[in-house]
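Starting off, we have a lone chain in the form predicted alone, written out as structure tokens.
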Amino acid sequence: MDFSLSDEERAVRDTARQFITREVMPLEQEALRREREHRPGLDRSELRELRLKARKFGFWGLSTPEEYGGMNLPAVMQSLILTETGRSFVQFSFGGEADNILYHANAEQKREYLIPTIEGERVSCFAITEPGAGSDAANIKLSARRDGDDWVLDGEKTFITNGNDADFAIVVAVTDREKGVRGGGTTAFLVDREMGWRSEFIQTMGEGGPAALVFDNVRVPSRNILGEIGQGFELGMKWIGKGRYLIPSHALGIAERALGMAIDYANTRETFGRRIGENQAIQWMIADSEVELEAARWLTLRAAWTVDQGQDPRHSSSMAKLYGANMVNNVVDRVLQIHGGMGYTRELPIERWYRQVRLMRIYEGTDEMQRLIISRDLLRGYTKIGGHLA
């Protein structure tokens, strides 16, 4: 059992991590500046330019499809990039992607929203979630009823990522409410925000945040349908589903980052006569988020191996998203106490990853929700423990 990486996985990591730390750790105290101003750490056209930057690394697209300019790259070194990626709080990520489920655009609807979209000339969001759907997805009740040619859209969706800076939106709406969410009465929706739909910011514990979608007699063009009419909530569960080990291997970078500067403190400071890593309770905060780490790892980049191998991910993705939010709260909890007061000031990053990594247990599925996938699998029959050694 071979757990080394290939020449070719250690060469792509390696270089995304210099393009990191030569490129975006620079920018880490002017974007905590402007933090502390409530401000963004970088706006729009600043991520836009170190993304191109990024492209001339060839660094573009890291899942899109080689025809649309992507990479195509396999889950298991996608993973490994996006742990790099997790190294600076800086809240950057590679270029050239665009929402999965707008590949099953039409050729007009690629040219005008797909193509645009992965060369970062657009910016979408995709609204599912609504005040009384997170969790449970399929109570969606944002309505789009017929009118002529055209779908009038009503409702709102809420905790949208990127639906203040968004300028269409992948809506899932109800469009047959007899048929039911589950059984063909939903339809995704490609919605401009010129065609009249508002986002109102809401604030959140962590660095910037996600939106609230107003839609009040919105009206959206048939030619605007996403896919098949009846198809909305097929392709909802494609988007969500599409990369939870991501999270965890974005997880995986925070608690790399912070746990080196847990090191690092516990080795320079000193107290009562002594660095504070002497001390035997400084050392099993430190062995405990090591093992942790190292499992969440492993968890992680088999999720990825099962993509790559064509097999059913749910199972494992869920463990390592499970898993991995857990690890990263914890490791950063422990690295805050043991920089003490220090942590807890805005000095440095760790009280900003505190808050931002408690999201982790939250978004693309609660603990809750990984934790009944996980047991209903089992229960049911649909895996077997230890079964990917059966």
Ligand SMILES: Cc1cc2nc3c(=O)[nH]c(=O)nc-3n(C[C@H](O)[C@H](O)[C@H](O)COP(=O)(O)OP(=O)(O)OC[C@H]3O[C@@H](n4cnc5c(N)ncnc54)[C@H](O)[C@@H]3O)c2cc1C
Contents of the next structure:
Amino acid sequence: MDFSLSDEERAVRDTARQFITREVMPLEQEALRREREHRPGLDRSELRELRLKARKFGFWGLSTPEEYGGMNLPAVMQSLILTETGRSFVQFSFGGEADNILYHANAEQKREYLIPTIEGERVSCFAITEPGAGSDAANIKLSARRDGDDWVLDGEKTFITNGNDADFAIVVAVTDREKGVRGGGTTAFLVDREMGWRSEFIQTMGEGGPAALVFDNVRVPSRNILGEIGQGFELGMKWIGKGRYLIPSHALGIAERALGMAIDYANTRETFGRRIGENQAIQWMIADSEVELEAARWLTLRAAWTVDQGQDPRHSSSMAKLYGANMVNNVVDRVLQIHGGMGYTRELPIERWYRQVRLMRIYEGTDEMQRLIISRDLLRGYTKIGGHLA
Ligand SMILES: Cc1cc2nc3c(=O)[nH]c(=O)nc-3n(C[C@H](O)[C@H](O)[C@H](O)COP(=O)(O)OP(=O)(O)OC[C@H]3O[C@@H](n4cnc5c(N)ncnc54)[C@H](O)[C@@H]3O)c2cc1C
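Just the form predicted alone so far, so send over the form predicted in complex with this ligand.
Full complex below, order starting with the chain above.
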């Protein structure tokens, strides 16, 4: 069994690390300062500029097919790069990406939505969650009713990432109540903001914030249906599935950086005449963090590897998401504890991570939903204990 990285993986990982260290980390103090004033750490044009700089460095469209100018990297490579971006708390991600389900668009829609999104000229958001349908996404109610050659959308979506900035929303709506959500009764629509939906900012414990989207008789032409009529829920699940190994990949970077800070602090901060790292209480927090980090790393890389093998990644991705999200919460909590009062201040980014990583246990499937998936796979015999090695 070979746990090493290939030369190519190592080279790509190291180049990403170089970019994050040289171009992104120097922006951290300013980002923290702005966030303390309730402004974004990076504004839209700065993010775009940084992404274009990264493009010159060779990073553009990590998951985007080559015919659209992307790198189409294997999932393991993407996971390694996301870990590197996680090392900085500046909200940066490499550009040249679009929602995976936008590739279901027809040629005209690709010109109007997919390509401008890849190029960073348009911003999308994906909307399935509603006030009455989160974990139970099949309970969505936002309706789309046919009227001539148009569809009229009515209802509300909530907690939509990028909902305040987006130029258009990918909205999953109920088009046939009788068929039901799982029976082909939903459809995905591409809905420009100009068509009439509005967004309302939702304050959260994290930086930035999602939005509620309100659709009050919003008229959408039939040509804006994404994929097939009746395919909405299926596309929605595809969108959510993609993030499941990417979230823990990002978590690994946060945990590595934070644990590194704790080790430095434990080696320098003195109490009672000796460094705090000489106390077993501190040593055990460091040891437990390292063990959990390493376990999360292999769960995550295995989930990514499963994608690259063309196998069904749902079970391994759920395990990686569940464990990785909890690992980073545990590690950041211990890192804060090791820093004592300083950990609680806004001088350091630790309290910021503490707030940020809590979300990882909630979105794109809560801990409880991941457990439900993992146990159901075993109880119904979809997966064997031990996975592909069984
Ligand atoms: C910052 C942020 C960004 C988001 N971005 C997006 C986005 O871009 N697009 C989008 O569509 N959605 C987005 N979401 C929504 C997110 O996916 C949902 O919040 C999440 O799926 C949980 O749904 P809920 O909040 O309705 O909680 P609920 O489903 O109401 O669950 C409440 C609690 O009950 C538990 N629970 C529910 N059912 C069961 C069960 N059967 N067994 C055991 N426990 C159960 C849950 O795990 C949770 O702990 C975002 C959310 C947040 C907070």
